[in-house]
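There is one chain below, alone, in structure tokens, taken in the form predicted on its own.
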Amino acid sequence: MSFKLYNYVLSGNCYKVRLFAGVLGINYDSIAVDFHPGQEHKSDDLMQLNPAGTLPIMIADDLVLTETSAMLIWMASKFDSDNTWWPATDAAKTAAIVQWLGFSSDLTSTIGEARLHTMLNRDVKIEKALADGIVALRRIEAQLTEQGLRGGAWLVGESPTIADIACFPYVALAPDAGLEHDDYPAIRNWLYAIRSLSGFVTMPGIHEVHELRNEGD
């Protein structure tokens, strides 16, 4: 196995790493944490590895990530050998994902928030996680606005990169925040665009182009 990962099954930010392996081709070690209800992340021998109490957690041989986007990047330049996910020797490209793998963050944090207190009744400020959950959404939906004025589907340039797997989980799991995509055509255009990658995976909430096409979406 390539790398070892400790993840959630309903966590959008284990899911970007279980995503991009699959993109990636990548075979690796899945070792369930029981998030909820049982707490498991915050037990001592997960602790020791991250004393943050968050997952994903990543080891591989000696290395030990706790920072999503960290391992999106040691992914990309471990196991991508056309260097298109992370182009790191085109420093106006790279300088532009990295702003987008810091969204993500935002995304967490406003979207992911309001999913926690709708799906697990995590105590938050609920309307402030919402209204900036959709400050989020009018961003991604401008600048792939944007990016689609100049012929491009994605974030960045114009292939798919590591912003859009960074950005994309919470993104398409807005709905279960109660917000929907109906005034978002460019993300849905985008949405769409990521279903139909190769080697896509689906997690709880995120469904194959297949399904959505039976659903009538």
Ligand SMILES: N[C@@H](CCC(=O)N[C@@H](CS)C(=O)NCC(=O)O)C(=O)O
Given for the second form:
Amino acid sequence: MSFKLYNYVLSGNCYKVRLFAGVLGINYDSIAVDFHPGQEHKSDDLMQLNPAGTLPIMIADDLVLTETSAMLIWMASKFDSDNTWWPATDAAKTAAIVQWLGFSSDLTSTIGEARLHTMLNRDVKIEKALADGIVALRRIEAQLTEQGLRGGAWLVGESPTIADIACFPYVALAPDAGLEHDDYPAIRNWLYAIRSLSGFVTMPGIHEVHELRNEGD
Amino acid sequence: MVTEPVGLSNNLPIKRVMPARVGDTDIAVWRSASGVVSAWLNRCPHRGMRLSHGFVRGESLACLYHGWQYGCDNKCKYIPAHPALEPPTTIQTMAYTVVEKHGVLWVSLDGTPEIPALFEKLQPVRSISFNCSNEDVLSALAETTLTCDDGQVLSASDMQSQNILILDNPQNKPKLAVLFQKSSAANVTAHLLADNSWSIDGLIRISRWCELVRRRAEIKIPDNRRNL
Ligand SMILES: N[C@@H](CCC(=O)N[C@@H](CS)C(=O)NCC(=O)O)C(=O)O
Ligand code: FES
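Just the form predicted on its own so far, so send over the form predicted together with the ligand.
Next comes the full complex, this chain leading.
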């Protein structure tokens, strides 16, 4: 097995890793963690592994990784032989990708928080989380609009990168938090493009592109 | 009732569905595999699921919930729970008139499409939604200017009708057209089209300019006349 993942099915951050593994076509060991209601990620055992008390946690060779950005870079470097998802030798592209990896944690702290509130009743400043979530969606919409005017469909460059993987989950899950995609045509097209990637995997709230399947099934 | 622009054609590729609003009415607009566009009330006749969450299968739109499929004639074609049943023709979606012209999708709720005389050869730039009134957007627009690739400075004073704002020479050659889709007192969407004098950088400047307009329209903080 390529790595071990402490995993929770409803977590958008865990889904980044599951999605990227699907797209790269790699297998891994998944260890289900009872995040809710069990709070198992705060258990002694898992806090020893990740003092931040968050999921996912990845055991990758001798590394213990607790940041999804690090996990995506490790996975791309190790398993993407074409070096397109993380074009390590391209200074401009990698820098632009890291911008969006940083931005993806804003998505967790806005849309992700609002979603914890709506789905798990978490105590969150919901109005602020939603207002900031709209700001975040608009930033992605603006970038994708500009990329579209340049003839591209992805956040960085001409092909999908780990920037798209990192930003996809919480943008796609925004309706769980009450933020619909109606006002964001460029986002809708981008979500569709990612859902059409070969190896795409689903999670609750993010379904596959049905029309790509055969008629009648 | 006025015909509303609900989206740019290039944002609705074949086999895709999108949500839109005309006034208070939530609609689903979709394009079949062969290119036929339909606009329906965004409620599945079965249990009311938003049809814009559905998916296109060939010449039908399938509801995400229980998979009922509706054809371009608005009639229910297939009910997965009863595969042998020919659905009664009375099961149909509530359909509206939709027309595609000037690279824009126009919907009329009362069946009489009145599409404003626009100008040919404009290219789509983007759609953008504002959480404020149309008046707020117009007043923010009036305070901003936009520089063309050739250095000409456009301002909103050029021409204004109820639904369309044309920047530059209104007689024959607009450089930029802004079509307003009013959904409520607190929500407006604008669809932007530009002529072919704009470079890609120019089109990106238009996109950023409408973000600036939105910031000003929504916050309504007085500012000096700014230019991008
Ligand atoms: N820095 C982490 C953040 C991960 C994160 O916030 N994960 C959420 C689950 S999606 C979490 O574990 N939250 C802890 C909690 O809410 O108790 C990363 O991006 O990998
Ligand atoms: S609600 Fe649409 S098929 Fe049941």
